[in-house]
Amino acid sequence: MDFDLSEELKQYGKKVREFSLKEFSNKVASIYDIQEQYPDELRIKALKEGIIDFSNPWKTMIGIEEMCRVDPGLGISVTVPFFGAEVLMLHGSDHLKEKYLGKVAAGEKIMGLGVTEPGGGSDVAGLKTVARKEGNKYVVNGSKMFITNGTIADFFVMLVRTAHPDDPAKRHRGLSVLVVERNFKGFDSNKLTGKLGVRATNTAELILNNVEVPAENLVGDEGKGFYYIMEFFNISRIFVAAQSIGIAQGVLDRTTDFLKNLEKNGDYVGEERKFKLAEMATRVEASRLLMYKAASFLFNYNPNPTLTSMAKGYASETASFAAETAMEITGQTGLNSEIERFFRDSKIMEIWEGTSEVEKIVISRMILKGDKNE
């Protein structure tokens, strides 16, 4: 068993880190954080320089970690224009792939994923946005909430209810996925501001009022949308783990530099802070190894939901733990540094793509069913 990355992946990670250090300076990151503006020029530059490479999932994972290690808000922003692409890649028709995905890869379009609703996010099967079939089109009514790229995406891979909402037998089997374009009549969106963290990302409410969607925009089979989205989450949770580890590694880097400077200046560091640093470093390494193991199954077309949920859940909690510990170690210095932004950015990791509680539900269910994580 080889725990070392290939030379190609090492060089790619180095390239991404060099780009991030150059483009994601603290000054730039602070501006986008304060103004809550999406850094579109960085998205375009990253594409042109080959920093975003979705042709290899290992590169995607490593690239996300390295970017978030420098700044989570900007690192996530330049990668989320592809958010939801796997649903189309796995289940979309050739026509939909050609029409939509090619333009996203070329930097001409931005996409989004529309699942979460005002009434809740964890209970995916309980969503209420309804799509009624009328001839060669679907008429969609409802709303979505906390949608990434909500006011900047050109189209959304959207989960809707195509079976009658009062039919309990079709709670899970009554959902479908449609591609909904922003320019469809009856579509509207409202940007959400004042977020705790990752403010450079664009988040919004989506409103659908008799939106007419061509029937050819149905992704896969009608009634299988819930399962497509669950499959997607099992993929995307690896990448959220990478975001989390990037955050944790980033605060570990900065905390290490802080303590080194104290020792260099002859100031007292103390064993307690050293112990906390050691625990941070250990949890970061454990999280990364767990992510690599889960990724090795997923990227070899043999996904293990238990490991994926373990990786996402543990890494996200590690991000919050590392950020909080870094604030404790650095004190007033941390409150007025990049660490403060990392601290705010870390919390969302425990919420999106499945809360920590949801991940634990998945893990416990799989274990009780006899999954051995092999």
Contents of the next structure:
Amino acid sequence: MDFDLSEELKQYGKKVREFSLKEFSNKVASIYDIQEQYPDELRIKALKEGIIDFSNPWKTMIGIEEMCRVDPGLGISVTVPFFGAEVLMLHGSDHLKEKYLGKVAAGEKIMGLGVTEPGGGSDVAGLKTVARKEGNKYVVNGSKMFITNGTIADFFVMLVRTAHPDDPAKRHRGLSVLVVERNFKGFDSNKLTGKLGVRATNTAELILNNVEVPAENLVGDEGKGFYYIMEFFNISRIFVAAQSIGIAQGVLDRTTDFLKNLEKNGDYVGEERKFKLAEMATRVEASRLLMYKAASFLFNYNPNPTLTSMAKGYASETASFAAETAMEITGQTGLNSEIERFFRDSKIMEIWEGTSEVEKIVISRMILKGDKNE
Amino acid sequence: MNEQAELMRSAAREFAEKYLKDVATKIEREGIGSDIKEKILQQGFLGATLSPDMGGAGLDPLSQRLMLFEFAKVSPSVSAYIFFHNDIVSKVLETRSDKESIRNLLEGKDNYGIYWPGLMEGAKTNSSEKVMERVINSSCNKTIGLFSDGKVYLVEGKNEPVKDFKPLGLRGMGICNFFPEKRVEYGKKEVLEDLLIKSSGDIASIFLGIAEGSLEKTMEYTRVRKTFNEPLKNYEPVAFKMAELESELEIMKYSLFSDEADEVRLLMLKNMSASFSKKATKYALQFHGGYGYLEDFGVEKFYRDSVALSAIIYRPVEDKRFLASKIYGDRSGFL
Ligand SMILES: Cc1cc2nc3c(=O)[nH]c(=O)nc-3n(C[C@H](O)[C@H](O)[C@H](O)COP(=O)(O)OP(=O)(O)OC[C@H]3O[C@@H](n4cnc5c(N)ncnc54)[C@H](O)[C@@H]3O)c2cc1C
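I would like to compare: after the form predicted on its own, may I see the structure of the form predicted in complex with its partner chain?
Let's see the whole complex now, leading with the same chain.
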């Protein structure tokens, strides 16, 4: 067993860290945070400098962690224009891939994923947005809530209902994925402001009023949308684990500096604070190992949803634990530093792409079903 | 509970319901309005703990705890605003027998900022006599501040808004940069520490008020929000956690709102309520899902405020050390 990353990945991580340290200064990050503004120029810069590399999922994961370690809001903003791309990659027609994905990779377009609705996020199959087939198009009506890139994305990979099964227990059938462009008639979006954290990211409500979507924009097969989205979450949760570990490592770095400084100045540190630091560091390490294990299954085409949910669930709880503990250790110094921003950013990790409770539902269900997780 | 305490509780509750509830989010965004400050003064909440010969109401400790609790449930910023003026400023002015300043305080001519970054072990103040950075209370014309010489001063001066920074918590109070013009020494750092120890029960009241405010909202929400065709309250992880949090809260409130609560018990309550309020408000946010993350829903502020308030008035090392020494009856938690 080898716990070390390859030399190539280490070098890549180093490069991302250097870029992030240069571009995501506290000053820059706090301006985007206060103004709740999307850092488009940083997205372009990261693409141009080869910092975003989606050709290798290990690189994606490590890159996300390194960026979020320097600043979560900016790190996520820079990597999220591709959100939902895997659904198209795995199930989209060649035409859709060429038309939409190529432009995202070239930095010309931004995409988003529309699953959650005002009535619910955890209960994916309970969604209400309906797509009615009329000739060679779908007519879509409904709304989506909390959609990242909602007012800046050019198109969305969107989950909609195309059929109504008679048996309510089978409601996860009859869902389909469509690519919906912002400039389709009847599409509207409202930016949501006043988020606790990740305020550089763009979040919106989407309104779909008789939006006509060409039938060729159907991704994969009609009725299989629910499974495609669940499959997607089993990939994207690894990346949320990476965001979370970046946050946890980021506050650990800053707390360590704070305590080292106290020691250097001959000030009192005490075992209480040292023990808390030890606990933070242990949980960060454990989360990262869990993420690497889940990733090694997933990236070798042998996904293990139990491990993926464990990695996401545990890492996200570690992020908010570490951020809260850092605030406790650093007190008013933390209040007046980047640590308070990390603290605000951390809490979303336990909510998006499956709340902590949803992860536990998945894990326990799989274990009880007999998935031995080997 | 004595009659005065009952009366104070219902007066504070009514006030919060009538003047704060509907504008709680506005207070977060724009600060505590001068109309609200005026009403707080008129109703005698601010300065209430001052003795009658100083112009106050000589409010008893239990009534003060109930008042702060009721305000914190709706607006932690308003509760903290009253706390800082009643537990710190009034006490400082009273020991100095500074009647003129007390009169100015009670007439609303003076409004105090609070500044003690260096109070916690190892934390430093980056201020000088020229500027005090990030003083709590953006509308202050005076400040009680701990300076790098380890002394507490009463400072007069001017304030300026802080640009490009939004505080984590107590946003209704806001922050400012304060430019001292005159300062009078009040005492050593220890006098401030002593005031904070003596205020343990009041601090616990704010923490528990914050917790109750967030849990009340969560009880309502988990009754009506449905996932998988069931209200959230029907799920064990939600219902059991809420039951656990409500139980802890109830037991702590029972202890806090007793006439018999002594110094050690109040200290224990401060310790417990500081971590409890973080736990309760975090679950409150979590059970609101994505909506909990948005300011409009008025839940995330409780989480922010409990963490920020902890950083400002709760000192995890010193307060625990003090409690440990009380428990052992001997100096403990030191090497
Ligand atoms: C900033 C932000 C960005 C987002 N970006 C996107 C995006 O790009 N695309 C997208 O589709 N969505 C996005 N989301 C939505 C996010 O994924 C949902 O908020 C999340 O899935 C939770 O759904 P909900 O908010 O409806 O909460 P609910 O599903 O209503 O859940 C509320 C609470 O109840 C708990 N709960 C629910 N059911 C159960 C149960 N059976 N047992 C126990 N507990 C339960 C949950 O864990 C949670 O604590 C975003 C959200 C935010 C805040």
